[in-house]
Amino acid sequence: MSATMPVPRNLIAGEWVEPAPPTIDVLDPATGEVVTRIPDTPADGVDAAVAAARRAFVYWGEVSEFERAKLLHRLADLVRGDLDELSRLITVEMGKPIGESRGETAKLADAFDYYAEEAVRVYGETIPNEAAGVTSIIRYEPVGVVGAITPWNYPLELIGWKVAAALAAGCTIVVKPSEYVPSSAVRLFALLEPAGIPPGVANLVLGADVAGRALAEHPGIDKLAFTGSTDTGAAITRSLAKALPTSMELGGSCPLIVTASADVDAAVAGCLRRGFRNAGQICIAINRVYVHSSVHREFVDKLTEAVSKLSVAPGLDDPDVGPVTNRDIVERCSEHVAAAVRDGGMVTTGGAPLDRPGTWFAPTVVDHVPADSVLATVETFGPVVGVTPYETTEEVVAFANGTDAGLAAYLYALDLNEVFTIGHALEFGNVAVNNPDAGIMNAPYGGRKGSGHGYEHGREGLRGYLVAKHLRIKYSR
C-alpha cells in the first residue's frame, strides 16, 4: 500500500475514529494493486455520525450568513491551497488524468465560495392578508440534518456541491462517499477543522452497502441527497425511514443531435469531450449521437479519426483517457458493444478491452446503431459512443426522449427553427446547443423523468436544503 494515502478514518464529531475489521480494499485502476484499506462501517458508526450532526445542529442553524459564509470561503482557499496532493488522491484512486482531478478541484473551491456568496441572500417575503392588522412573513429556515451518499466518478466535485450548499444554509451533514474513491474525501475533511468549521457540523463515514443503506435508512436525518445509479435511486427511496425531502441525481444516457445544418467540425469536438472526458463516466456523458443522413458520413470519419488518436495511459501521465474506474464497467462496454454489433451495428475503432494490469477499455465508436439496441438505451458509463443516422424532426425528437432519462442533451445545429423546435421538444433538465457543457454553477441543475429530482447548482441548489415557514401575525385589533 502507498505510504502517501492519508489515514482512512470516519471523522465524527470533529474526532478521527480509528478503523476497525472488517475492511475494503482501494484499487488503483490502473494498475490493479492495493493503495489503501477503508473501514467498512456499519450501522453503529452511521448511528453515531447521525447523532453527531444532530447535537451540531443545535448550533449551527442559528450561526449567522454571514459568518457561515466566511467559514466557506475560507474553506475554499484551503482547499486552493491543497489542489495538487487533492487531486492526485483523485486520479490514484478514479483514475482520470491528473489534469482532469486538478479541474474538478478547482471547481470544488469554487462551489465553496459560490455558496458562501449565496448563504447571504437567502430573502424573504412579506404576504398580504385581507384581515386589517395581520401580517403574514414567509421565512426560510435550514431543514436539518443531511444524509449525502456520493459515488466515485467526480469523487470530490459531487461530495463539495452537497456539503457547500447544506452548509451555507444552516445544516449540518454525515456524508458517505465511495469505497472505490475514499482517500480525497478523507482529506478534504481534514480541512474543516482548520476553516474554522465546528466539530459535528460535517461528518465522514467510509464503508461500501451497510454504511450506506444504514444512512439512507436513518431515521435521524430530515433529507437526503445521493447521486448514483437510477436502480440505486429508486431502492434507496423505497427504503427511506420516513417522508423526507429527497434529492436525487441519477443516471443519464445522453443524447446528442446533429442536424443537417450543423457545424460537423464543432459537433465531433464537442462529442469528443462530452463522450470520452473522464473516459465516459459523468452522468451527462454523451452515450448515443444522431446523425442527419446528409451529414453521417462525415461525422462518422471525422469521429472516429479522432477517437483513434487518444491517448490512453494512467492518469498521472495525465493523457486524454485513463483507466475505467472499476471491472463492472469494462464488462459494461463490453457487454452493450457486442449487443450493438449483433443489432447490426458496426465498430470503427476500439471496441475491446485493453490487454493491460488494471481496468481499462479502448475509447470505442459504434455506428450504424440500432435505435433499441441497448447501447442507445441504456447508459453505458463508459468511453463508447453509438451513432444512428435519422431523416426527419419528429423522428430524432422520438430517439432522444424515447428512454427513461432525462438528464441532459447535446444539440447541434445553425439553423434556428431546429435549434429552437428540437431543444423545446427535449425532455431533460439540461440542453446545451452547440456546445458540450451542459451545466454552470449558477444555473439550476437536474433531471427529469428516471434521471432524478431535485437540483444542485444555482439558487435552487440552496433552496434544496431550506423549507419555508409561514409565519402569520396579528398585531392590531
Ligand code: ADP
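None of these values were measured; they are calculated from a predicted model. Here, rigid core means the biggest group of C-alpha atoms that superpose within 1.5 Å across both forms. Numbering follows the first chain given and starts at 1. What changes on going to the form predicted in complex with the named molecule:
- The Cα shift for residue 468 between the two forms, taken after rigid core superposition, is smaller than 2 angstroms.
- Taking the rigid core as fixed, one finds a CA shift for residue 19 of 2 Å or more between the two forms.
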Given for the second form:
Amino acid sequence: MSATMPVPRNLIAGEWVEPAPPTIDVLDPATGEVVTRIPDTPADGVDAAVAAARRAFVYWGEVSEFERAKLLHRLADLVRGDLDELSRLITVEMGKPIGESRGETAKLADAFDYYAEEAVRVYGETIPNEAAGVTSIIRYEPVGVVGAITPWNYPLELIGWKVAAALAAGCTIVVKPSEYVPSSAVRLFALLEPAGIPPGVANLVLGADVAGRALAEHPGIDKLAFTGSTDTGAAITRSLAKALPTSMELGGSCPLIVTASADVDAAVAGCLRRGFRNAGQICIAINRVYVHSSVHREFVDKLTEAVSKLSVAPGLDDPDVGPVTNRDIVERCSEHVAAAVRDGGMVTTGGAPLDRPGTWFAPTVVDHVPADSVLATVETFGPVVGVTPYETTEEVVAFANGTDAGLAAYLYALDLNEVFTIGHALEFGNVAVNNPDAGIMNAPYGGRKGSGHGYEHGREGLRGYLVAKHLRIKYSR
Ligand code: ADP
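Having seen the form predicted alone, please provide the structure of the form predicted in complex with the named molecule.
Up next: the whole complex, starting with the chain shown before.
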C-alpha cells in the first residue's frame, strides 16, 4: 500500500473517526495493486454523521449568506492550493489522465466560487393579493440536512457540485463517496476546517452499499442527492424512508447525430473528445453515433484513424486514454462489442481488453451497429462508440429518442432547419449543437426519462437545495 495515501477515516462533527476496521480494498486501475483499504461504515456511523449535520443545521442555516459565501471562496482557494495532490489521488484510484484530473480539480474550485456568488443572489418575491391590506412574501429557505451519494467517474466534481450548492443554500450535508475513489474526498474534507467551515456542516462517511443504503434510507435527511447508475438510483428510490425531495443524475447512453450538412471534421473531433475522454466513463459520453448515409464512410474512416492514434497508458503519464476504473467496465465493453459484432457490426479499431495488469480496454469503434443492438441502446460507460448509418430526419430522431436515456445528446449540422427541427425534437435535458460540451457551470444540468430528475449547476442547481415559504401577512384591519 502506498504511504502517501490519506488515512481513510470519516469526518463527523469536525472529528476524524474510524467507524470500523478497513475491509474494502481500493485498487490502482493502472496496475491492479491495492493502494488503500477503507471501512464500510455501518448504520450507527451514518446515524452519527446525520445527527452531526442536524445539530450543525441549527446554526448554519442562520449564518448570513455573505458569510457562507466568504467561506466557500476560501475553500475554493484552498482547493487550488492543493491541486497537485488532489489531482494525483484522483488518478491513482480512478485512472484518468492526470491532465484531466487537474481539470476536474480546477473545476471543483470554480464550483465553490460559483455557488459562493450565487449564495447572495437568492431573491424572493412579493405577490399581490386580492384582499386589501394583505401581502404575500415568498422566501427561499434551506431544505435542511442533505444526504449525498456519489460515483467514481468524477470523484471530486460530483461531490463538489452538491457540497457547494448545499452549503450556499444554508443546508448541511453528509457525503458518501464511491468506495472505488475515497482518498481525494478525504483530502478535500481536510480543507473544510482551514476554510473556516464550522464542524458538522459537511460530514464524510466512507463505505460501499451498506453505508449508502443507511444514508439513503435515513429518516433524518431532508433531501437526497444521488449520482450513479440507473439501477442503483431506482433501488434507492424504492427504499427511501419518507417522501423527500431527491435529485437523481443517472446513466446516459448519449447519441451523436451527424447530418448530411455537418462539418464532418468537427463532428469527428467532437466524437473523439466526448466519446473517449475519461475513457468514455462519463454520464454524458457519446456512446452511439447516427451518421447520414451520404457522409457515413468519410466519418467512420476519419474517426477510426483518430481513435487508433489515441495514446493509452497509465494516467500519471498523461496519455489520451488511461485504464478503465474497474473489472465491470472491461466486461461490459467486451459484452457490448461482442453483441454488436454478432448483430452484424464491424470493429474498425480496438475491440478488446488490453493484456496488461490492471483494467484496460482498447479505444474502440464499431461500424454498422444495428439500431436495436445493445451497444446502441444501453450505456457502455467505457471507451467504445458504435456507429449506425441513417437516411431520414424522422428515422434519426426515432433512433436517438428510442431508449430510456434522456441526459445529453449531440448534433452536428450546419443547416439551420436541421439544427432547430432535430434540436427541438430530442428528448434530452442537454443538447449540444456543433460542439461536444453539453454542460457548463451556470446552466442547469439534468436528465429526463430514465436518466433521472433534478438539476445540478446553474441557479436551478441551487434551487434544488431551497424550499419556498409563502408568508401571507395581513397588515391592516
Ligand atoms: P457507479 O458504478 O457509477 O459508481 P453505482 O450506482 O454502483 O454507480 O454507485 C454509485 C454510488 O452509490 C456509490 O457511492 C455506491 O457505493 C452507492 N451505492 C451502491 N449501491 C447502493 C445502494 N443500494 N444504496 C445506496 N447507495 C448505493
